[in-house]
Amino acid sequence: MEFSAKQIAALLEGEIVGDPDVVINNLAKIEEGSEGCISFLANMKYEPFIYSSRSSVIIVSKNFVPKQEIKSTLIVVNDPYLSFTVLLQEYQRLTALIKTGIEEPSFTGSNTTIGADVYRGAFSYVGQNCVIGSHVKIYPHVYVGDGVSIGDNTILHPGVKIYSGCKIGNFCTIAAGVVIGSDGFGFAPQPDGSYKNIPQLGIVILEDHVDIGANTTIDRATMGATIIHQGVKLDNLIQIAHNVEIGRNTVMASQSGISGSTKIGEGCIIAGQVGIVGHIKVANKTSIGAQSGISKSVDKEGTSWFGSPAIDFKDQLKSMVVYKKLPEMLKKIEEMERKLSKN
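Supply, in the form predicted on its own, the structure of the chain whose sequence was given, as a single chain.
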């Protein structure tokens, strides 16, 4: 696919400095660009590359003032990083739309309705009584259980498994290997020390514009629903347990896990390898640092937490300073004890 600088500037509501008719057919980092590529400059640490870059077009901030001649055509915008993100999203959308039609073999159960312009990859399975929206992309080896609903423009990448009854919204992207709706970890201890399985009868609900990374698992509820609200972004290799609820526009990085029945607020930022215990609440706009362990509810909005068990971020930094000084402090204490013992 090829686009002119003029077309891209119109999409980004930017102003062109240079040739509006130069043609773009690829995306590249500013330091790796070549003819036909478009790049961006958001971090001024990379400014030296703009003067030597071979990219045909570079997106820059309206506050950027060149220190020397630039050969590339510039598209001037308010926020280069955000604009390039919009461009990547549009590129992804257009390339995804290339896939159309139904490949064989694939299976569709009875009483299932499928919308317009849906792609079905080979060896994909869609069960009975499902509702599949328009412009949905179902790649090879995807399993969609009975009674599942999938909204318009959602993409299921290879190997996704969606268990029965789950509901997926519009414009969701679910990466390869994701499992949605598997049984939650529910076992009742018995007098003889064994455990009895507790049937998991609920579902999982993904609202609109949710992105799920590769090999992430989201358990169905024991009763009711595990709910991932609109705009949530989950990284690869994340575990979401039964009856968890994640608020709008929360983001969560890889290898983190949320235990059962915990409620995460809106706009939270959860870094990698974070563990959150069950049956607690985390307030809106909470930030949790990498490898932290949240063992109790976070009631105040907009706070930052770090450590295991996690405490206030600033308090944790102060504690780390003291921790580094412990050997020196111990040495002083032992010296004081020796002096006192002589007296």
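Show the other one: the form predicted together with another copy of the chain, since we just had the form predicted on its own.
For this one, just the chain is written down, with no partner chains and no other molecules.
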């Protein structure tokens, strides 16, 4: 896709300084741009690059006063960062439009209804008794089990697997390799030391605007549902166990895991490689630092936790500083003991 500076200035409601007919076909950082690229200057730390940038077009603030000559065409706007984001979204919207139609072979079970303008990649599988909304994109190698419902405008990237009975909302984006609805990890110990599987009959519910990262796994409930509420964003390689519930607009970074039946509140921020034990509640707006282990419920809203096991964030930082001095502290204790025994 190609656009002229003039077309972009119109989209961004900006003013052009330079050649309005220069053509751009790609986006780049200001320090990495080449001919045909559009870049932006928001953080003045990057100002030196604008004078040497090879990008064809650069978006700048109306407050920006150049100190040297600039070769690129400028588009002058109120907020260059915001304008660039608008541009990115427009670009993505246009590229997303490309995938449409039905590639063959694909498999659709009986009694399944599929909405308008759906993309079906080759080798994608949709079971029987499913309801697929409109404008859904089902990439190649996606598996949708029997009785699954998928809302409008949801994207299932290649190799997503959704077990039977699960419910996916509108405007969700599920990255490649994600598994939704696999059996929860439940086994009853037997007298001979072996384990008997506890049947996992529940489902997984994803509400609207949920994003799930690559190869993340979300187990179905033993009974009832594992529920991911509206606006939740999960990164890659995360584990969500059976009967977990995650509140609205909570975000979790990569490789974190939540054990069975735990309820996470709304608006929480959970960093990477965090582990949370089962059967607890974590209050709204809780922050949890990377690699932390949460071993009991967090009752008060808006608190910060860190460490394994996690304690108050600031207390943890203090203990971490002293931890490094442990060998020195031991020496001092021993010295003092010697002194005291002489007294």
